[in-house]
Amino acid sequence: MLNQALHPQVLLFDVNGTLLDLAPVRRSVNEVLLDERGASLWFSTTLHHSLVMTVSGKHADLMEIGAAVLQMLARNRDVVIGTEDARQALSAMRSLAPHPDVLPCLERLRRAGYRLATLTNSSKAGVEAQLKHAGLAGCFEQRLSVETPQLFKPHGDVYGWAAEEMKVAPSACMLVAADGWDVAGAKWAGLQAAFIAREAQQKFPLAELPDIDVADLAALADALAA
């Protein structure tokens, strides 16, 4: 439900698995790892790398982080991939389709108004690939990418940068994502957040709660654009 005393101005929302369904890339990693549920892993054992770069003070782009990640769980599980087999075992990433309800929901926060950006963890040249491939690019104001502040999200700095490039303050953004861990560090930065709850995915019972908990990016349009 929404908080009717927040009216945010700016909405950025997550790209991978928000907006874009990363089913096709789930089968390629687990047919690598040969495990139906070797996706789970390398998700978030991507995402912990990502971040002990950004705590390091190091940045590689999210596809770079993410193939040398598959390539050391497939020697946990005996299989040899080479750097370029791992990066076609990722390459769907970038002709990744949208979820259905994704256009008639930018498309609905458009005309009501809201000015709407991308923040993603993937790099500039990868978001732009993905927007066009899913016939997104269009939609949105601002394409925001990781690859600027050389921070991975959730590191908080992230997501004042962003308010920043949109010439807001971060209490005027809600940042829209599916992932807990996106939707905490959102909060923590002072932004408001709209969880959207994608098979699997689950708020982050330490974090504050979300100012929008809707199962779908409909519901989200019919909360902000009734």
Contents of the next structure:
Number of protein chains: 2
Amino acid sequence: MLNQALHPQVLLFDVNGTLLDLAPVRRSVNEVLLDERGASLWFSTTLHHSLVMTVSGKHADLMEIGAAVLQMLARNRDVVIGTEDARQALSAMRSLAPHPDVLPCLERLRRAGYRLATLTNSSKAGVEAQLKHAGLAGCFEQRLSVETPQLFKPHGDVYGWAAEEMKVAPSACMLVAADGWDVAGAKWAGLQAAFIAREAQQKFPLAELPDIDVADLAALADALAA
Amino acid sequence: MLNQALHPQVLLFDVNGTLLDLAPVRRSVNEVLLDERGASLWFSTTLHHSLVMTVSGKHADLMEIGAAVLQMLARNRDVVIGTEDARQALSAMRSLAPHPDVLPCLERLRRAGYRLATLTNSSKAGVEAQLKHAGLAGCFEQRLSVETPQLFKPHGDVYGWAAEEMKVAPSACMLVAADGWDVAGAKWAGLQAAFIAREAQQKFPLAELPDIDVADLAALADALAA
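One more: the block was the form predicted alone; return the form predicted together with another copy of the chain.
Below, the chain from earlier opens the complete complex, with every other chain and molecule after it.
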């Protein structure tokens, strides 16, 4: 069982935070909110509202939700910001740099025979722009976005759909993510999961444990391609 | 249409924040997190993770999710807190005082012929304890909790289920809530909705507008029972 768990056929990589460093967006949001911890609240509230839409049968671009939430949080701090300015404050999202451990890890995993894809809450156009700017566009067989199923992660159907797109069973896929809630959803949907403990990320205590729990992507490559 | 919109048969009241003052829980969470703005992040992350469970087909008591999230956020601040201590920090949730505008409003609305119920993300035992302590237990025909449908608000099925329990069409119900996301979900589910602009609460800009948008429950009673 252990060996099988460590030999998924397909690795599905979360993008924001897992592959790409969100620091420039954090800085930009903190500046709007005049609060050096504002970005944590913005991320959390944006993720909440993405699921508010999903459980209501609605969908919108994650950055449109993020801009709306930024306006809500700004108003609570007596800062008025228009929709266009809120979008502009989030524009750094499309030109994020990869974490330094990303490219070496992806190359090792490809050489070891794994099939690689992204699975992101970003829109299709968003993830294309992000990967191109980060120099990662050629690393993935498919660049899957929740825009196609019109459901945000961690809705169980998103993971099942991704496995179908890759033409394998859910159990043959491993989600790789730095968000505890993403790992939780993938495990509950029957995928394998690897948690990457990036800064200020925690596993969700009510979820199943991930199959792999490592500090960074170098350690993931060690575990999967040793 | 306006008159009909302002004459719902059933008023469904959100409890936490709308009827009850969450200030003691805010203080308690801020103390654990050593951060005077920690509670906002805790509320947001707890709500996010409640929906993480709903979109994964899972359910747990909101305060169990809240305790798990408190442990996650504490670890990010190098504070270690056990499960029991996290639950204890949230125990104030069951003994909250009502906002001062609540009882007069509920009495006016009952005298005006409205049928009143709660609709809360708290558990059944949780809302019973909350309403008893707040002296509001006798104000409601039914005390509905998401524990029965095992889905958190704002999942559309929760509102539809609540209307069924009250034996009316969704359009004959009005949700009354201080959370923009709750009002958003109710409107998308075909209910009427009243937004109560409690401190630090904002409407979700991507949602439909509420039928009533007022500063407090006294103004709601003026609008509905004038």
